Structures are given as structure tokens and as C-alpha cells.
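Only one chain is shown below, in C-alpha cells, and it's the form predicted on its own.
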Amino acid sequence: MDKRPVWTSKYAFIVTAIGSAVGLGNIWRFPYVMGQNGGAIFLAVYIILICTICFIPLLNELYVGKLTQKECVGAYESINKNLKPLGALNPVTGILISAFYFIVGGWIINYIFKSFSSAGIKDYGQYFSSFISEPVYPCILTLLFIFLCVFFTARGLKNGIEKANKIFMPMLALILVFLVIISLNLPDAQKGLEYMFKPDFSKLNSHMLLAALGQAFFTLSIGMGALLTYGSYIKEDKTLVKSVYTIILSDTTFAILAGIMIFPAVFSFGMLPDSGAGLVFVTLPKIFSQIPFGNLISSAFFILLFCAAVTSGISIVEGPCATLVERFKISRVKACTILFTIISLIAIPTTLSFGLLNGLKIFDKTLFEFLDFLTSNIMLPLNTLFLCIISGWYLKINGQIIIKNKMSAKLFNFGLKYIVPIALICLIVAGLK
């Protein structure tokens, strides 16, 4: 069995935790969810929620990992042996998220290659529908993306996870800034900025509030065990609160920059900002095809998306990997081989749900839609709810141990026991409608 790893430095932990949070949730999901929920007013509410309510479960998950020094199942078991099944829900959630999230990673790889030779595409909507419904090629790309995430995880904390994040995160930041500059220089770019930063308070409603809260939880990777596992690799860190705010600030900055990159371009070419999940794979490629050096810019954008997908993908795999390694006393390579097999067996039929298996429905949803619904609307908030209740009511964690400021500690305690659980219950109920 591999010796239990620890972070080589505080910087390594921060950049990896940021890599976990900054993923497709920021670059792919955030812009279209914002576009569907009123633009600037959604952004304002999102920032408030992610800095207040979401701060609490994020800090709590990292702290429980640091406190127990164990992976998810072991952490829950060390609190009470009867809680093991609740701990096991975290790696299971990670595996199920991988099974549909990594499919999008495969799409991104295709679009990187396609950006160099997209001249023949006339209808990007038709191309996207045709591509994802193919029976073989998307499956191969999905397997390739699964392999990449599993490969870096198998190499361990120092030589795999840390190195990957230290390479991909700076690349992501540089490409994002480059694309923001290009987008801001497009004609009528100010219309996109107005959409992002000039709030329309008439669009403030309960649906939008829940959408902002759900996006905030999703993007921070809370509730799948990744952050608890990362927290368990921390030995001594007296600035955990500062680390959490660094993660939140970085995550929010990337999301805002992604919006600044996308919305000016969308408005510049008269597109709709609420075009949904197809915004990245249909609307943006159409825009790229109409601007100078479009292929180069398109390639840069999808490489950016790839970097974001890989860093968060690694964190999703790490939770189940750590559980297999520590529960069954096996090596990382064996654990990752098992995970590659399990994820692939679920991901392949899920990939085919856009084509051959489109008629296979669970609660009137395709496999892809069902896994997205099950994990995002139920399992992630439910796992977070369980951990907050366990920490606040069973462990009775005193916020002053983590947060030195007395008033902030009291707010943390109150939020952990009451505010966050109520917010999560509202999310779950709304998600089930």
C-alpha cells in the first residue's frame, strides 16, 4: 500500500484546491446559467452567496478532512462507525459525476482538433447534434479523457495531482486573459459588459436565487468528497480560513472572467445569451468562424476549457481513489485501474444516450440527463447537508477553533447548524420539482 501523502507546500494545496473548483462549472456552466437567469442580478446574488453561505460548507469539509486525516469513508467512520454508509455516498457521487462530466471532456478534445479545420462546417448546431449522436468516436474520446484524469491521479499527490495543477492552472489563466482581451475589443462589446454588470432587479426571484446557490455549490466541488480528501492531506495549516477565501476569490474571478470573455462576443454578433448548454459548443464556434484568426482563437478557447476540465476531473477521481487505496490497502495504480473500468462502464452507455440509447429513459430522462440531475440536484446537496448536520450537531464543532474572530466564529456556528441546512433542503426540494 502507498504511504499516505501530504501536500508538499501550502501553495501546492491552494493551487490544487483552486483547480478542483475551477472547471467546466466556471467556463461552461456558469455563463449559460447566468445567461438564463438575468445576467448582472444573477452575478450579484451569486457573489454574495458564494462568499457567505457557501464559505461555511467549504471550510467545514476541508476542516473535517484535516481533523480526521482520513478519506471520506474513514473520516465518517472515525466520527461514528454507523456513519460509514453516508461517507461512502461521497466517492459514489464522484464516480457518477465522472460518468457524465468526462463525456463533456471528450467533446472538448474533439473541438480542439476541429478548431484547426472547421471551415467546412456551415451549421454548428447540426454539427454538434450529429457529432454527439455518433456511436463510436465520442466513446473513444470519453475513454481518452477518463484515462488522462486517472493517469494523473495514479501518479500520486506530488508527481501527478500537484504537477498537473501547477502546469494547467497557469495555462488556464493566461489563455483566459488573452481571450478576454480579444473579446473586449470586438464591436459592441460594451453591450455584453452591461448585461453582466448592470443589474435588472425585476429579474430577482426565488428561482434565480436557487439557481445561483446551486451553481455556487456545484462550482466549488462541495459534496463529492474531493475537498474532504484534499483537506486530509493537510498536516499543519493555521490559515485554513484564508485558504478558503483564496479558493472562493479565485473561483469567482475565473467565473467572472469567463463571462467577460463570452458575453461581449455573444452580443457583438447578435446571439442570445440564454442559449443554454449549447452556448460553448454551438454559439461560440459560430462566432469564432466569423472573426479574424478564428481558428487560432477557437483552439485557444477549447484548450482553456480542456485545462479547466482536467484539473477538476482529477479532483473528482481523487476522492474515490483515496477511498479504494485506504479501505482495501491497494496501490494507487490498482485503484485507478479499477476506477477507469467502473467509470468507463457507466460512461459509455451514457455517451450513447445521445444516439443509440436515446430511447432508454429513467424517469423520462436520458442517462446523461439522469446522472446530471441525480448528482447535481440530489446527491451533492444531500452529502453536504449530512456533513453539516454531523459537524454542527454531532461533533458540535466550535467555529473559534477554526476562526479566531469571535463574531465570525459565532456566525459560522449558526450558519453550519441552521442556515446552510435550510438552504440545502430548499435546493433539494426545488431540484425534485
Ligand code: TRP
The other form holds:
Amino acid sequence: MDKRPVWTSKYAFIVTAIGSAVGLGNIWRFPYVMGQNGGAIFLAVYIILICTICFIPLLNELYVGKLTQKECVGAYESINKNLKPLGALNPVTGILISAFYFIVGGWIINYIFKSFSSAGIKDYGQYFSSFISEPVYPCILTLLFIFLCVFFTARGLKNGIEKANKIFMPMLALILVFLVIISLNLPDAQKGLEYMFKPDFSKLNSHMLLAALGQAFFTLSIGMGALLTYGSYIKEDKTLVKSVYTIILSDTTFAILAGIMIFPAVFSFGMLPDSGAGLVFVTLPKIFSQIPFGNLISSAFFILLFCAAVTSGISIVEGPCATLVERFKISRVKACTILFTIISLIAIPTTLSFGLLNGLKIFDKTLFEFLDFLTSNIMLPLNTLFLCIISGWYLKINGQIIIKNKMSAKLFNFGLKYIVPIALICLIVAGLK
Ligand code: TRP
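Please could you give me the other form, the form predicted in complex with tryptophan, since above is the form predicted on its own?
Let's see the whole complex now, leading with the same chain.
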């Protein structure tokens, strides 16, 4: 069995944790959820939630990892033997999330290629729906994306995970800044900025509040043990709270920049910001086809999306991988081969749920919709709820050990025991409707 790895430096940990947080959630999901929920007012609510309620479970998950120095199942088991099944829910969630997250990764690869040869496409909506419903090509791309994420994970913490993040994250930041500058220079760009930053208070409602909360939890990668596992590779860190702030601040900055990159372009071309999941795959390619150097800009955008998706994908695989390695005493390569097989077996029928297996419905949802619903609405918040209750009520973690400031430590204790669990229960109940 491989020896338990540790981070080579604090920088490596922070970049990798940011890499996990910044993903499709920021660049694909955030702009369209914001578009569907009223723009600026959603952003305001989101920022308040992410700095208050979401700060607590994020710190908690990393801290439990650091405290136990074990992967998920071992961590829960070391707290109490009977908690083992709850711990196991984390890697299971990871495997299920990866099965649908990686499909979008496959689409991105297609759009990188297509950026150079989009001349024949007339109707981008039509193109997108016919591409995702093809039987073979999207499956191959999904497998390729799974392979990439698993490949970096198999190479280990230092040579795979850290290295990939140290390459992809700066690249992502550079491309993002480049695209933001281009977008801000489009005619009527200020309309997009107004949409993002001028709140319309009449749009404030409970549905939007829950959408913001769900988005915040997802984007911070809370709830499937990815961060617990990353936390378990920390040996000494007296500044965990600072790291958490850095992760939150960076993640939010990336999401806002993604908005600044997308909305001015959308408004500049007279399109609507509320087109949902198709915003990035239909609306944007349409815009790219109408601007000078569109091919280049389009490929830069999809490479950006790819970097974000791979670094998050790696974190999704690392949780289950660490569990297999440490529970079954097998090598990383063996664990990753097993994971590649399991994830592919779930992902292929899920990819086909846009075409061949369209008719296969679970609770009236296609396989893709069902996995998204099951993981994002139920399993992620449930795992977080369990961990907060375990830390707050069973372990009775005292915030003062982690947070120096007395007042903040008290707020942390209170939030961990009451506010976060209540918010999570609301989220789960609302998600079930
Ligand atoms: N946070 C990532 C995103 O925004 C997705 C992600 C990676 C994730 N790891 C996770 C979500 C763990 C929940 C749990 O795209």
C-alpha cells in the first residue's frame, strides 16, 4: 500500500482546494442559475450566504479530515464505529456525481474541437441537442474525460493532483482575465454589468434563497468528503481558517468573473440571460460565431471550462480513491482502475439518457436528471447535515480550537449546531418538492 500522502506545501493545498471549488459550478452553472433567479439580487444573497452559513461546514469538513487523518469511512469510523455507513455515503456520492459531471466534461472536449470547425453550424440549439443525443461520440468523450481525471488521481498527490492543479489553475485564471477584458469591450457591455450588479429587490423570494444556498454548497465542494480527504493530508496548519477564507474568496471571485465574462456578451448580442443549462453550450457559441476571432475566443473559453472541470473532477475522484486505497490496502493505480470501470458503467447509460435511453425514467426523470437531482438536492446536503450533527452534537467540537477570535468561535459553534442543520433541512425538503 502507498504511504499516506501529505501536501508538499501550503500553496499546493490551497491551489488544489480552489481547483476543487472552481469548476463547472462556477462557470457553467452559476451564470445560468443567476440568470434564472433575477441577476444582481441573487448575487447579493449568494455572497451573504457563502460568507456566513457556508463558511461553517467548509471549515468543519476540512477540520474533521485534519483531525482524523483518515479517508471518509475511516474518519467516521474513528469517531464512532457505528458511523461507518454514513462515512461510506460520501464516496458513493462522489461516484454518482462523477457519472453526470464528467458527461458535461465530455461535451466541453467536443466544443474545444468544434471551436475550430463550427462553420457549418446554423442553429446552435439544434446542434447541441443533436450532438448530446448521439449514441457513440458523446460516450467516447465522456470516457476520455473520466480517464483524464482518474489518470491524474492515479499518479498520486504530489505528481498528479498537485501538478495538475498547479498547471491548470493559473491557466484558467489567465484565460478568464483575457476573456473578461474582451467581453467588457463589447458594445453595450454595461447592460450586462447592470444586470449583475444592480439589484431588483422585487425578485427576492424563498425559492431564490434556496437556489443560492444549493449553489453555494455545490460550488464549495461541500458534502461528499472531497474536502475531508484533502483536509486529511494536512499535517500542521494553524491557519486553517485563513485557508478557508482564501478558498471562499477565490471561488467567489472566479464565479463573479465568469458572470462578467458571460453577461455583457449575452446582452451585447440582444440575447436572454435565463436560457438555463444551454447558456454556455448554445447562447455563447452563437455569440462566438458573430465576433472577430470567434474561433480563437471560443477555443479559449472551452479550454477554460475544461481546466475548471478537470481540477474539480480530480477532487471528486480522490475521495473514493483514498477510501479504496486505505480500506482495501491496494495501490492507487488499482483503485483508479476500479473507479474508472465503475464510473464508466454508470456514466455510459447516463450519457445515453439524452438519446437512446431517453425513455428510461426514474421518478419521471431521465437518468441524467435523476443523478443530478439525487446528488445535488439530497445526498450532498444530507452528508453535510450528518457531518455537522456529528461535529456539533457528538464530538462537540469547540470552535475556539480552530478560530482564535472568541466571538467568531461562538458563532461557529452556534451555526454548526443549529443554523446550518436547519438551513440544510430546508434545502432537502425544498429539493424534494
Ligand atoms: N465545486 C465543483 C464545481 O463548482 C464541483 C465539485 C467538485 C463538487 N468536488 C465536489 C461538488 C464535491 C460537491 C462535492 O463545479
